[in-house]
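Given next, in structure tokens, is a single chain: the form predicted on its own.
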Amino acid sequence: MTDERAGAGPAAAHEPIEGALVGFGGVAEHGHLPGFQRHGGFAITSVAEPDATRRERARAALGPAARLYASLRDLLAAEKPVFVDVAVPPALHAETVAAAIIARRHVLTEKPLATTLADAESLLAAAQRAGVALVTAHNWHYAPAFRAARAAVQAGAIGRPLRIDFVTERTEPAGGPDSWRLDRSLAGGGILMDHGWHQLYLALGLLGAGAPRSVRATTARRRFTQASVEDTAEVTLHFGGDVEAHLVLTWAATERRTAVTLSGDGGSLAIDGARVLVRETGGAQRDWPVLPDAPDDSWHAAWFPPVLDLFAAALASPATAAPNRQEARMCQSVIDAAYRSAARGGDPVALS
């Protein structure tokens, strides 16, 4: 039987921590669940999913012993999981995470934490009051190339970071032209809310400049003109002095591309696929070592187990997740401000 106390781990160190998965769409089936299975320290024993076809896919993935429910309310009425993993569309995050916190369950959630800063702050405060862990899955931190880039920065390879240029180009959103990501009522925002969240926590981590002071942004519908959200965004963050970040994102590109350049006062580095290239001030260029990783896939299941290491530590001590909570709040704050800037034609918006 699972211990009902918030913060309680397994009865013995070798027993997996039992949890529930809420939402069984593509990211849950191909990203989260394989990540749990690779990690081995957790066991998904129940699933809440309103779509009957998706519930059957969950049964096929988890086996006949899995307990399936049409809603989180039904699941929590019958089950006492140690944690809830939230993988529903973003516009449903706030109500789903809040319900789990009210039930005093620890929470791991897909990004974004919420779709507004007010909702994100409410969730963070509620988790702290309840004494439960709340972790947002920032799995791109654990991509081998970004790990290597952080190591290069920490080793002083480019001096003090001053500017990051981050380009994410896709030909369509995940799920294709009929994806729910193009529907504001489910997605809460467009590519800025989706890929932009990843860009933000990665850029903030690599720059290491603290909180930005202002943001300027523009958004557009270049290809998916009938969508209720943007398919293209451009964002510039100013951190004071000569430090800034420039982010470009689109679902209207002709080919898939991700390009990152980080410039410092002692050189620069570029992430080129799986390579990290460091260029010194004099022009000499060298490869920074990138540690091999498990084979990757489009759902990045190989990058999920390190997220679970953080989550496991937070179950024992919710305060362990404080940096993750601060990072999520920062991402939410910047995205809120970016949308306000875009609505004003790209005028700068100050961040507190």
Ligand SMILES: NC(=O)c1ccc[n+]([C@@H]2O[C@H](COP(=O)([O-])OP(=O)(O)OC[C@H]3O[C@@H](n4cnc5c(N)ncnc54)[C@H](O)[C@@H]3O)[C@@H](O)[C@H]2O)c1
Given for the second form:
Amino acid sequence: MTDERAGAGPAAAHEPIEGALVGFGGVAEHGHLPGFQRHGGFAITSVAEPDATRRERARAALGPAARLYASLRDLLAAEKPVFVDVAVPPALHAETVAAAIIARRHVLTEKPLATTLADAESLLAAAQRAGVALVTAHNWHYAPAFRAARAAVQAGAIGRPLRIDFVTERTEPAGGPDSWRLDRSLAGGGILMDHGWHQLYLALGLLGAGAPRSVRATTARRRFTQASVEDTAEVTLHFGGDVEAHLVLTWAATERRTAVTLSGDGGSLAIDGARVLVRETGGAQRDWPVLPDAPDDSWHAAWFPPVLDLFAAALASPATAAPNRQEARMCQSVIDAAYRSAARGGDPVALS
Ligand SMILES: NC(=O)c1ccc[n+]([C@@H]2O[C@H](COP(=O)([O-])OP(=O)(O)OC[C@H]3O[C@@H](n4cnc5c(N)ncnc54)[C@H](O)[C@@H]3O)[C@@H](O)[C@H]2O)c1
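Rather than the form predicted on its own that you just supplied, could I have the structure of the form predicted together with this ligand?
The next block holds the full complex; its first chain is the one shown before.
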């Protein structure tokens, strides 16, 4: 099915919604494509990918009927997909998303939405003008431990959340020391732009305190000293009153670790790997139930179908994705301000 109408919604529920993938790299092959297949409501029928070897991988994964192009421009000249799924390196997001919007295609994009706040705002405004959906993949919301933590907060297990401490430690960037993640011209920033985006929407969601008022940040190159971006960042967000978030990220750790502590006025919870431990004030520590995750799934394909549920709803009505757009704008705005703070030696920067 193709549809030439601007902002056209999906066809009848039983027909898969046809889309194009732009960038057939790691996350497209191992995260998005299996996610689309599990979801069942979508069909990827064309791919834009400049690398011939990667196009062959797309051919192998999608079968002989898939239509492959070397660029999005070539694809859009020949195809009318209902949507475009953007999975290219971050510094290419703004121009790729903009091209899809200009062609009046709905857009699902990998994070970050863009690499500057100005570009993100211009994309959000352009999508609204064109009447097309623009959804950023915030897949970590659907990680079982984070779902469980949100359920514990919503059940009042820790009272009103007041402070989050979020640590993401890795020994190197995904893709290793030769990854584009260490190259500013493709990554647009370092670990803060890469994994910081996930930390931000997760932290903001768990705290539920609305928009931060100010940010302080420092960045460093601890292990990848020749890289053009930081491999380590520390960010503190103030929300007014006594609500605060403290985020630490590094690619210079000795082992992989994700640790979150959320403290409230009625207790605290800790996410330690796949466990969520809740301690109500004066009570004993107990495990909060966490649904099992899909095994051996380092690309988190199992967390992608719920992103597609949101995208399907946004295709029917772009307004449905307003909270996702607000979340993406907030992430971009905090990252922008955090880099400004780091450039000034960690001085606080106010957020509008
Ligand atoms: N949400 C998550 O959990 C998650 C996980 C991994 C990556 N990502 C994001 O996904 C995006 C891609 O990351 P990746 O790990 O798959 O990188 P990757 O390098 O494996 O893949 C990127 C692909 O884009 C292709 N490409 C480059 N320029 C292009 C262009 N102009 N048009 C079309 N294709 C182009 C490259 O040839 C490559 O095949 C990044 O934005 C990254 O931040 C998100």
